[in-house]
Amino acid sequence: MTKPMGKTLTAIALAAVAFGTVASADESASLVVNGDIEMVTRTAAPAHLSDSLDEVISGWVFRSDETQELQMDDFDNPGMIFVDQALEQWEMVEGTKDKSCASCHGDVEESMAGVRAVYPKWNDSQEKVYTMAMQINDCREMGMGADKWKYTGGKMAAMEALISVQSRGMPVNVAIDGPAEATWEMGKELYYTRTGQLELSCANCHEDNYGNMIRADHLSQGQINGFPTYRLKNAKLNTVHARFKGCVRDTRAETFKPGSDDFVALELYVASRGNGLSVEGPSVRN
């Protein structure tokens, strides 16, 4: 992805057309889920967004009350679904070694809380970045002698699921010193430098114009604390990376891989501006 010498005449004048007046949210909206987890979907900005923020905001606080009424109670939350189904695949036997997940961490509720609110983090043995689906990827290959899973496919995102339910409530606290600040500089560039015809970052959209409206969505400061997250307008559970490109695709410029460095990148960036904000995984977002 190349950085543009500027924005051109064409550019700007589709800005002004897809952003709208700014839609205020509720700032009296708070998110209790099933009467009883509570979620912090306002909090002060991380010092590394002192500059650019001063408080970080959830997307469910910018969706409808309908939609937000989904995510509060695990009967109505339509990603719940997949959760269940990723729970049997939880004990399903696979693989060469004849192992489960539960062959080695036992009870998912015991093993796997707080590990959403720490991903992406860096792997010692890899010496780099791992997002959790590379981690469930090298579990799947590694540790049972199973196929990898699509990066972005139904399998991976319930998993994804599974795994942030057990942390939901718990404070997104993302590293992004030490060896992964090498990584974490590189996606706070690509965070901040304007791609495709439409000449956007994420920054111009989910920085510049949270709380407007673009054509008929009330644009959040894209907060990735809920995902996987089940999106009203394709009915599935959706995971960060494929968010990602659909994002870049919309700027229509060439997008990056699922996994690729540049996603991986992005997403340890993107995390990390919302240190603070709870996990929340299955979201319901439109």
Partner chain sequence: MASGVKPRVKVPKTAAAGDVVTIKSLISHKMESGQRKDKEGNLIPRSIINRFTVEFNGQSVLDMTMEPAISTNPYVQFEAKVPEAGEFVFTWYDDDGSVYDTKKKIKIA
Second form
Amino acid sequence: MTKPMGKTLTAIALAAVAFGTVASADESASLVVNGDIEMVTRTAAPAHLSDSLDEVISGWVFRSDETQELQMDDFDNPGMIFVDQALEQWEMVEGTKDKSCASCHGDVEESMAGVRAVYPKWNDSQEKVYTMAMQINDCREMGMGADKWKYTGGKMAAMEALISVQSRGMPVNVAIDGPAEATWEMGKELYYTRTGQLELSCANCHEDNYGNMIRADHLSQGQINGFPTYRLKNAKLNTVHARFKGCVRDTRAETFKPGSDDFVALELYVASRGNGLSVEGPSVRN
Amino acid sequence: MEFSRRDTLAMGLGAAVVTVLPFRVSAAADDKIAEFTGGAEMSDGGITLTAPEIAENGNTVPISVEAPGATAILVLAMGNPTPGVATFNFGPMAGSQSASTRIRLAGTQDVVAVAKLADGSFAKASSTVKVTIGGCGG
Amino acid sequence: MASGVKPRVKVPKTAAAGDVVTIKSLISHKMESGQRKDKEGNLIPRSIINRFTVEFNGQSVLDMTMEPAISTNPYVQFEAKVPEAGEFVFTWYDDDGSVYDTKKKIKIA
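Starting from the form predicted alone above, please write out the structure of the form predicted in complex with its partner chain.
Zooming out: every chain and molecule, the one shown earlier first.
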């Protein structure tokens, strides 16, 4: 009897180990990119959210194992294709002033480190909150004498991804006080305002119901720390404002325009809800 | 709020069972298999097909095939408008007769892999992948 | 030649003689399936990478036929034997007749 008993015990032990592994992979999987960049995908909610959320959670946590894996290695992450394209763009001389991004900013790895983490942010000379896309287009127009890019276009998304990569793993840390406060309040107002025939606010899905299913989709907190994001759905990089537009459209409302004051304010507010989560862009989502 | 991916999976499976539709299987798929096997019988062992039970989006579904000693593996998506996916022909420098790729599935359906084994016989593996549609926008 | 096509591969720089190494490959390509319609309802013609081959020192590792069901930006992972130092040659064949290739050397450590 000793042998069979030994086998049974081994089997039980193995089952326990296997179960433990599966459980931890499912619920507390951690995101480490390239075996190197450790991402904070769950953390205590920032103080301004203390009345509504205890914890803020990256959209990565809500995705299937297969989708999660795509973001764990840069070779597997299709979003990195666009980062490569933007790196070529970074060096490309354009416009009436014969300049490239590199002419002013030099090495992207040095000059852009930390930038994604603090945008949108107050721009002193323009006296308003600036998104990264607004800053990029200002650079193109005024710095290079080149045409602006479409706010949610492919080139803009790729450049945002290149800049974001230089801050991967750093905590999102957008300022919500001082001169940015009024814009932040406006964004907060929008976040909680129901729109469309379905009368849904951002909060109805992403604050009240994250973790639940909306039809076949697992609702996330709608965090934007992973933007721009490569979506399996359309096989390209998606910008924050394009995603906002999609969400508002899905409430069956007339949407705000990408780059509008409304969406800029909403971006600042939604970004601030992710203060403390890691910059992940370009992330991979469904 | 508490949630677990296991709960989610259970919900997803529940929904899939309720709403399961007859799979479309085209005659073209059978023709493709016949062309590959020459009409030979297919055994069940000797080939492994790995595919997710539920794909979050049908546009990019990761799959792997492995058939030790095989010279070729045919992969078919039985419910796609055209069933062909890929044929892997392994050469003398292959380190294993295995490969992974990402495929498009037009909806919930069976993915089938057929291997031509070293002895000239054929083996088949099949896996049902449930393809979910989006939340609001679809 | 389709626009924005760029092949990329991930191969270890060194291996021990006789090792089996894992190789990843990806080529940026739309893989237009021939099933989609444009805004006017006209079928968008098929335009895909239809074949991908890998050789090591002139001998075949993998010869893969791709159909429209392969996802945008085709990704393939596989294993190769490395009996000696040498060079991998990766070749992708486009429907439009274009051929894209890239090479990677591997040393014996």
